[in-house]
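Single chain ahead, by itself, as structure tokens, in the form predicted on its own.
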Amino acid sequence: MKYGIVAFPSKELQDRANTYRKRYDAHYALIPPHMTVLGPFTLEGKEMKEAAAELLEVAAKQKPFELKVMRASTFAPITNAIYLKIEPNDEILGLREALSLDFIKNIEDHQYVPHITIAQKMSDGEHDDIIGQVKMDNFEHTETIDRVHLLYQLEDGPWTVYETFTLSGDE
């Protein structure tokens, strides 16, 4: 089974992202707009309940973080995905590192770029047609994220929240 840890932004930012996702994101119906903190991954040597308890303990020690959207960008030519670029900060990177426990085995091995995907799995032509329009849109937005969510993927594709972790900064 696949798992992930994500931060869901405010409804306001989700609504903005969904104006593009409805039309250009093949995963629109599978998961709401989100910033992946960790994943997708599998659990090695732990049951879900036990893993969630350990992740909860780690997450409780982490502080809320600022999610600052700077602009729209693209992963092209690697992949035709368009995303809202989130400014990396010590809290986001520290949270990711703290949650990378030894029983979590990442499925994808690529450099971490905090972002919210708004378009993916498009043809080259489709990507080239909309990237200019998307880049002209002003997506600047800042908010505080005080919780992250452990998700699991159902067999037919959608992702479901298993548990929510509050980032309280308790030592």
The other form holds:
2 protein chains.
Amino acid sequence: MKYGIVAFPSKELQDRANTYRKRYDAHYALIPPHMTVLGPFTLEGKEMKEAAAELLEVAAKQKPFELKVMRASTFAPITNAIYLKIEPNDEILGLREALSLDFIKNIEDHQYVPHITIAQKMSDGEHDDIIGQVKMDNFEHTETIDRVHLLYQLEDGPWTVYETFTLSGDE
Amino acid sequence: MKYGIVAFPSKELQDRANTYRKRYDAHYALIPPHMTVLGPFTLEGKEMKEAAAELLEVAAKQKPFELKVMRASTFAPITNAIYLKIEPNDEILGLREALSLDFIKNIEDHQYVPHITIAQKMSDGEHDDIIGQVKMDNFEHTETIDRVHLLYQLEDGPWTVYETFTLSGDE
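To complete the pair, please output the form predicted together with a further copy of the same chain; the form predicted on its own was given just before.
Following is the full complex, with the preceding chain placed first.
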């Protein structure tokens, strides 16, 4: 089973992202607008319920983090995905690090870039058509994230939330 | 803002429901397969975060419940929706009652029938075409639900999870 840990930004930012996702993101129907913190991953030698309980304990010690959207950017030419670039900070990277317990096996191995995807799986033509327009849009936005969610993927692609981890910063 | 409290059944049952929902449920893209416990509702005089904290406290005192699917049924002729009928029990009804705090204003006023929708917004013809086939399918299934989720609805329809309430039964 495939899992992920994500943050859903405020409704305001999700609504904003969805005006693009609805038209340009092939994953629009699979999950609301989100910033992946960790994943996709599988669990090794641990059931979901037990893993969730351990992750909850770790997350409770982490502090809320600032989600600062800087601008829209693109992963092209590697892949035709357009995203809202989120400024990395110590809290985001520390949270990711803390949640990377030994039973978590990451499926993809690439450098971590905090972002919210707003368009993907487009042809080169589609991508080049909209990237200029998207880049002119002003996405500057800052908010505080105080919770992340553990999700698992269904057979046909959609993601379901299993647990919510509150970042209460209890030491 | 519109809210709801729902239970997501096991991945097994969600996958099963989605084989129908993918083809016949106009809300397939808006939310994973679920049983609504309460809602849709609005909050009166209470912010989401505070409301969630109060609901969490109430839910923690509730016990896990048995979700027993009996068979497929239809809401026609009231509406062309086909659903998996869930046997009501004291835990489900008690949970719904307990979560109905005074700041929760239900938007719809109809009798509560625990169910998982698998097809909706069909024409009469479509409905009549598939109801026979669906009714012949054997959906008998029982599982234990130990958590429900507070969701809110985005502008264009999809639902996002805000908080997870564990039904730990602490008295």
